[in-house]
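Next up: just one chain, as structure tokens, the form predicted on its own.
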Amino acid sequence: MVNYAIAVLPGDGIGPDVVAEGLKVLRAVEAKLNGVTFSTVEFAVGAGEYLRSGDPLPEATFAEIAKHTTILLGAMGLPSIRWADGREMAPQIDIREKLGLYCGLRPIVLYHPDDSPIKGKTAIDFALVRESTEGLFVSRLEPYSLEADAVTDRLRITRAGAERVIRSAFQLAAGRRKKVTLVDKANVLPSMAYFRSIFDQIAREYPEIATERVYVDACALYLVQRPESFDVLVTENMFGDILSDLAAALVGGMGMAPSADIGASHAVFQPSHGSAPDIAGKGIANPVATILSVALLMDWLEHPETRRGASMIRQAVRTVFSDPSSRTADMGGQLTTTAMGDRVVAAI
């Protein structure tokens, strides 16, 4: 018998609502696995914790979270709760950086053609790999003044950071359709020309994988025009942040967009959406992104049974979405958060 301990961080807003459904699905799958169990420990992190203790990510809490290699996160931050300099609290990014979770994996899959705003598309299935520890986010914690005459953000690319995320993209593509698209702005930015040069060097290590290089503005266009042409895309932190939201819109919205932030020893799994405080507690949030993040979690554990569980979850979601009435409000339906979770469990 193998037991996997999972740290659970429900967070703020709709985070607790969708995490509850993700855990419900986890338990439904657990009951069907052979020799695998899951134990969960919940931790309070986020804007709500800041209001309680004055720190959105207390050091003692982080130390306990870090003892778990596998972390399930709901959503963190509230627009009304900010630091004095105007920034919204983002402990999820702090965790990402502290644990070195450099590979931001954003799978984009269309489960039913009617859910895409681009009609006629039936085969959207690609993965965006976002470098998650440097890029344009690198100076986010540096002090600045709202009264200053100018404020500068820096975009930093290191060779080590670029190499590890680009290799992750190639390794992912090797198990998919064997194509990697580099997304950059190498025609303008020196940092992106540098990123491209490292991509070119690593591409030579994978001669069996096709490559293409696309500027980020053109990529936004191509994602709308021909999303089915992409397999794995790899890009810088901010570019990936923006494009992953655009990509989510292609398959039904943020409620359908799971994600994983993966490092050498730890990984965080969470929906790509935010905390949406305007609908928190109303029972109408879409939990599917969280449920699909649980599938990513099971894949990452790399046990034959957990991989089988991940496949069970994805097939259950596909079964549920084959019924046009099975949609939450964000996708034009009437299912509650709990009802959607119940339907996925029933399909499992």
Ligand code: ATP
Contents of the next structure:
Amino acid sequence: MVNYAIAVLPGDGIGPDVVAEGLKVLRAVEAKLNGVTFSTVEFAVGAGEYLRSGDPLPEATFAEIAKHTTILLGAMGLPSIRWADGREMAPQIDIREKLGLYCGLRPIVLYHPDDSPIKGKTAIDFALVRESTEGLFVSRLEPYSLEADAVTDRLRITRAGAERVIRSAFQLAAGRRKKVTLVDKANVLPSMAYFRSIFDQIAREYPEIATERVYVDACALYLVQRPESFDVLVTENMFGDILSDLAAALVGGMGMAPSADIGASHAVFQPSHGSAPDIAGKGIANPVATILSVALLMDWLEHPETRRGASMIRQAVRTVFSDPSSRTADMGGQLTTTAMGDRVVAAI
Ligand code: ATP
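Having seen the form predicted on its own, could you give me the form predicted together with this ligand?
And the full complex, kicking off with our chain again.
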């Protein structure tokens, strides 16, 4: 018998609602697996925790969380609760940086053709790999003044940071359709020309993988025109942040986009969306992104039984989505958050 301990961070806004459904699905799958169990411990992190204790990610809480290699997170931050300089609290990004979770994996899969805003698309299935510890986010915590004459952000690419995320993309593609697309702005930015040269070097280590290089602006166009042509895309932090929202739109919206932030020892699994304050407390958030993040978690554990559990979850989502009336409000349906979770559990 193997037990996997999972730290659960429900967070703010719709985070607790969608995490509850993710855990419901986790338990339903656990009941079907042989020799595998899960134990969960909840931690309070986020804007709510800031209001309670004055710190959205208390050091002692982080130390406890870090004892778990597997972390399930809902969503964090609320626009109404900010630091004095106006920035929103983002403990989920702090966790990513503190644990060195450099590989931001965002799989984009269309479960039913009716859910794409692009007509005639049936086979959208790609994975965006976003570098998550440097890039254009590197100066995010630096002090600045709204009264200054200029404020500058930096885009930092390190050789080690680029190599590890690009290698992750190639390794992922090796188990998929064997193609990696580099997304950059190498025609304008020196840091991106550097990123491309590192990509070219690593590509030589994987002769069986086809490569493509596109500028980020063209990539936005191609994602809409030919999303089926992509297998794995790799890019820097901010480009990945923007493109992953565009990519989510191709398959039904933020409620359908799971993510995993993976490092050398830890990984955080969470929906790609934020705390969605506009719908918080209404019970209508789509929990599927979180449920699919639980599938990513089970893949990452790399046990044959948890891998079987991951396939079970994806198949259950496919079954639920084959019925056009099984949709939450964001996708034009009427199911509540819990009703959607119940349908996935029933399909399992
Ligand atoms: P962040 O910057 O933390 O990613 P955000 O402010 O960009 O967050 P989200 O919280 O992701 O934005 O919300 C963007 C829009 O998508 C909102 O209108 C929100 O209601 C909607 N949305 C996000 N997640 C879901 C969901 N799970 N179900 C339904 N609608 C959602």
